[in-house]
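Form predicted on its own, single chain, as structure tokens, below.
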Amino acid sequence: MAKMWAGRTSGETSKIADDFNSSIRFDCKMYQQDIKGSIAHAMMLAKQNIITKEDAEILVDALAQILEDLNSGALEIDMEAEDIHMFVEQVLTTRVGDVGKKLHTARSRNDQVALDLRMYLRDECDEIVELVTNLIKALCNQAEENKSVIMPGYTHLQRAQPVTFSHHMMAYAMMLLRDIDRLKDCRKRMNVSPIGCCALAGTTYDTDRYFEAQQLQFDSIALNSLDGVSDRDFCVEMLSSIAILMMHLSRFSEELILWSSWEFKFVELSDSFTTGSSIMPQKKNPEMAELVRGTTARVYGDLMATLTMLKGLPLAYNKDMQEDKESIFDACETVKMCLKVFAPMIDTMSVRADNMKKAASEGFINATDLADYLVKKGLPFRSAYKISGSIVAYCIENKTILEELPLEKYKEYSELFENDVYDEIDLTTCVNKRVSVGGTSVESVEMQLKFVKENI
């Protein structure tokens, strides 16, 4: 295939060098927002008098068919093609002669792909925070549906404190909250058109940069042409907000694959979401809770790709920067895939509100309700904490619970203690009284709920 940049070098090259030079097998990704870019440029360009309205028209039309034929699959891409933008240019040439060949007026590969990639992952943000917004729907549903169920909290992976569990699901979809938030607010720096800065330096054309974004949905344009060309900050940007959602999914992934195991057993994974063993018939494996925190390490690596491709190139554009999209692509699909599978996953789980409540049963997780209890009644916190903890050893000593223990070995610790300790130290109790802003009670999970529901 004749090259489009042949002139100053014959254009031929060799096979081996063609196929490590090509990127279509990945940039054929943007052909609709190539094809979409390049009519907007036929249009600035009659705009402008830069090329007759006759001309603009027949090249408007010409790329709408070649997106047609390429969404029906009339038109196949040309793997052999150097990339995207050569390809629909031959195309359009070979359809309409000479006038395919005025397009390319004013604009450079560089800037084109700039525009591509900006485009591209404009509407990758888009369809990733709605499937963030999926799993928040489905966290909430799961935590309508179990306020009050009672679970250990855990640090340390000690049992702590007890929680409600749907004020466990709230704190993940806070993480997720944020995670829409960073990649909003990075759409919306990518949303700055580099279109019009050509290979580096701008154009001796009078063109009309703002109309040519205004038209691509674009807020502004870039204002200095090397950067224009060379920018990449968008891509890190968003490949560090995939990956700390990623990191949020792995938590996540983490606490459902220990929490779906025999040793806790406090939710069940829908059949549809676990897979079976090849030689163990009593298996139930988490697999798809598994992919998702191994396939965190891939995205972790895409955004260290990017990093490091990038901290060595000097102004402006190298072919380098070919290297940003396979990794931004990779990562734009693996959260994608992850996300569409992790919220069904989370609407089919069953919880087990009973193996809950008595692993919260088991761990003397309302100690510091009872030393509360004696801060109530006068004595200083230190001096509270110090009698719980000589009780709570008397009864792991004794295999006892807190709840348990009569009032006259309580009274041997403290005169303090009356009957209303056992209200005290009641499980439901200690978790409703927890009423503190974001707080793990009924109603501050509530409140939670409503704040999350009317932000996404």
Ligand code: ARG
The other form holds:
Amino acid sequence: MAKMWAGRTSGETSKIADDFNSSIRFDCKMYQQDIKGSIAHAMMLAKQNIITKEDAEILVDALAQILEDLNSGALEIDMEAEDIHMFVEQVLTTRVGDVGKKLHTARSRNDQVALDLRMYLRDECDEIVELVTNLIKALCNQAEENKSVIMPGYTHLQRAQPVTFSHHMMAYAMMLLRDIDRLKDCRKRMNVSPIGCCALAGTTYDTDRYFEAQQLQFDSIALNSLDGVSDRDFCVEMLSSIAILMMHLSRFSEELILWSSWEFKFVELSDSFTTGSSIMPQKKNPEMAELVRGTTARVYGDLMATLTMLKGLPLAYNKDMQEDKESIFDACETVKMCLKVFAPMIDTMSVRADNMKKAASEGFINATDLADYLVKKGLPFRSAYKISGSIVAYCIENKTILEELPLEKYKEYSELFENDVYDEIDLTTCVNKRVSVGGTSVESVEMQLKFVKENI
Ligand code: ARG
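Following the display of the form predicted on its own, present the structure of the form predicted in complex with the ligand.
Everything in the complex follows now, all chains and molecules, and the chain you saw is the first one.
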């Protein structure tokens, strides 16, 4: 079929070229934004007397009808169309005749696609923020319910110092709060209207870009038309924010996978968020968490693909830019799916406080507190550190733990040891002494909970 842009060429492209050129299979997602943008455009054209009020009315009514028909399913998107913009214009012209051909005055598909994409993605930002908020709420619930549960904190995946499980949960809540902040921040720069930049150089018509932007709830307009049609920073920024968010979810997934292993048994994921094995009857696999970790790779790919696609492009629009959509859409779909699974998976996870406590009791994770005890009695930290290290070595050799070592033995290492040492190295004391701001004590976690709740 001859294209709407047939003129300079016959518009009779080969079928294989049409298929290659077409973006309708993925940009059909933006039909609502495309139509809303066109309605605002028709209204602006009439306000500026570029078309008559009567024509604008016909266009607006017909566009609203197309939107309704697509929403209800009465009208189906033609997958043979070149893209969503051409499809809507084609239907419009079929329905209202020549008036339909006036809609594309003072605009180009270059500013139109940039407009649609910004409108689509700002809604996606809002949706992702809401899903992250739900996950933060699930983390807060787990933290509240397990406020004083003690687990080993790790560095180098070696038991290091005791921490509260709630503190560990709040660490992820803090990361996710920053993710929300990043998404909201990139939404601000995204919410700038490119419509009216036209093909690349603006237009000779007396348009009102501010009016059109306002109709479509934009905060401001792009002030350089070349930039307006060429800029895909908003995609890159959003992809970066999503990639960082996925990185957080992936690290968390890795911990959940470890924690639900027989070796750790710190948590049990609910049956609704685990899978069985087709051959090994005993298996309960954390596959949701594994998929989050796995799909993170693809989202990184989406970011890299977009950055690479853009790096060599001269101004202004180049068809390469059609590639922006599949990457960003994939990242949005993926992160939304991950978040939708993650929040209930955390909500329904049971915490095995007994196993955490057992692991915390076995790794000499109170050795720092033993050294601190001596420091409080007057020894310099380095000397105290050395004595504690020797005591730990003795315990390992004699298969005992610090809590069970008799006072006489302690005194062999330093006369400063008294009976109160046992209280100092008790894991609960160790945790609750860490009252420094941001520390692991219950008191500190309560402050963190308050902060997080106030900021979501
Ligand atoms: N489908 C195109 C895209 O997604 C729309 C813009 C086409 N513009 C053009 N000059 N061919 O980028």
